[in-house]
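This document opens with one chain alone, in structure tokens, the form predicted alone.
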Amino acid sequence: MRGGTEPMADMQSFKDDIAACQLTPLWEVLHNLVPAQPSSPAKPHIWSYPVARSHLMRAGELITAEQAERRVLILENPGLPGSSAITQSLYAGLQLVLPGEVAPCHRHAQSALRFVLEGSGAHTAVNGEKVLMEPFDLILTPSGLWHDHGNETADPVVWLDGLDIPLIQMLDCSYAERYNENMFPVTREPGDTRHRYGRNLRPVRRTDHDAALKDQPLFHYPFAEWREALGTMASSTAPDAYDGHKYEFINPLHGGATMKTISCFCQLIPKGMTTLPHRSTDGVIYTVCEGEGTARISHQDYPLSPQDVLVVPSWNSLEIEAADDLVLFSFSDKTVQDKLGVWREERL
């Protein structure tokens, strides 16, 4: 007999038999594998920067950057315990480098961004070219490129790390390699790459150094420049009802996302504006750069203050109310979803 008339004992016996052959019935899990709409186990959450900073500074008293390799507190999503992930595809953490410290040179399969939250004058070096950090600068360390960090200043430096660690783990292609010195040899003067690629220009013939950077030649997006761009847009254009004023950071070689797996954005929501609700399939991590306000995620309110970090999981509706001119940086896996043809947005 078939279907509902089959005795339960026979069905259990059948499942036991096929389990021994590493087979399992699709009909029992289909609704989870192919749900009616996106459904993420990740939960909305906000990390208060003053609270997280206090713990990070305590970590600075307990372990050196050299002992830790990278002194970082992971921002772990409460819906993904034990995963070291902020969404199912992305990782985020707060990294501290104290005065005089070096975070040793290494490279890995993962693509990474550094978004500076505190400190001025420390550096990241990518394949031997230094970038001097200022608050709210976006700095990339793309997949496979050597990078190290150092703090020659008198003050601590803190930045938000964003990496595609969960995605690379899922693909089973992770690797990490330590360089034989703490710092990579100097190959270019600071700012050289930005002069070559950061002015709406690109070299017709690329050098060996350019080739070593593969297709990721620009890795520094200074706050002073992108904040000015937002201000210019705001002074001449009406805000979008859902985003306010918003830009995407791009790779100047092809005009696409900053990195193959991570899209980065900045936006300004004018004082007094409340955006209309919208949702999308990419889980988004936001950092507050200027101003205060409130994020309403699926009808729950989260207060926003400078340097706080907020995660909006996939398919959760978002509205933002700006008490001041509110400037936000965000990143997500949108570029991956775009390439796969599965990214969706609903403006509610």
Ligand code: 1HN
Second form
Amino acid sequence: MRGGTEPMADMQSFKDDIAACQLTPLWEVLHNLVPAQPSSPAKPHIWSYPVARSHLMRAGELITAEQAERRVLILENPGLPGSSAITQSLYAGLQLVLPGEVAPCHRHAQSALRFVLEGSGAHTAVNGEKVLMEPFDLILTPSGLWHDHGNETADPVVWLDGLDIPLIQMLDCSYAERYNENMFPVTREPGDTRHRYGRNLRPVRRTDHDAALKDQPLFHYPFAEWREALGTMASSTAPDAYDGHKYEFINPLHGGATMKTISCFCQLIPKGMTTLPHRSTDGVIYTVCEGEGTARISHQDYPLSPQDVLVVPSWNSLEIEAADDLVLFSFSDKTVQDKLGVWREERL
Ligand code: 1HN
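Could the form predicted in complex with the ligand be shown next, to go alongside the form predicted alone?
Everything in the complex follows now, all chains and molecules, and the chain you saw is the first one.
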């Protein structure tokens, strides 16, 4: 019957008929497809560093970094089982490189950050430049750049990996290649790109002779530098009621986010402060660099200690109480949402 309502039995046989033709009715799914508010299946979660570390060290006895290609324990969101994802768009893991090991050279479509949690003096090499890794340094390996890791020190190095794997997976645009040797040939001195691009200067007629670095010339943001910047801000300015003192790490070429798909931030919440609750459409991964405190996510408390990793999914309210001066690093897909014009926050 045209223009009228189908009786129930007719509706069922209609659905059976269209299913055979790969057709399905929108009216049954519309409100789930386009919810009135963001509603992530991801759940808030915290990984205690001592617990995760003990499992990572056991992995260190079972497989070498070279055998594994990357010896990583994935931080999988409890609301996204089997997905290898910490939020719907991002992946995170804890990587271990033991003394004398190398994680062999490769490149891929995915962009990655490394945030050092433990160990001093290991390196990540990016397109032929070694970056020496110190605790709480941020190191970028943007899309398409060759990278390998090595540990020539006497102690293990552990870092937090953050990659845009689920986003790239969703776009079906992945590629990955192994370099034909374990380590990419060294072509620049350690610190070369940081001196060229990390000092508020821009080379005139670029002389870095590495076209691969055209969009992403800076990949090392040392803790010693960003911690000092936070300390200076905190000593002379009142904290923001929602964020405390907070900086975004930037790409010096344009002042925007560190990488095309991942935004990175550091934050100092002064001792005794509790931030006001707010929520945003980007799911955020935090790690603690200094201090103890409590994160209240959608009214549930998560105790924070150094090196713990916390995920706050999209649109969950967050308040942070700082028992000490609390220094946090965080990353999210905010820059993607900004580019699409869909990022929002609500100060509650
Ligand atoms: C990767 O390249 C690294 O380079 C770590 O350390 C984790 C997970 C999936 C795909 C590539 C690394 C990764 C990864």
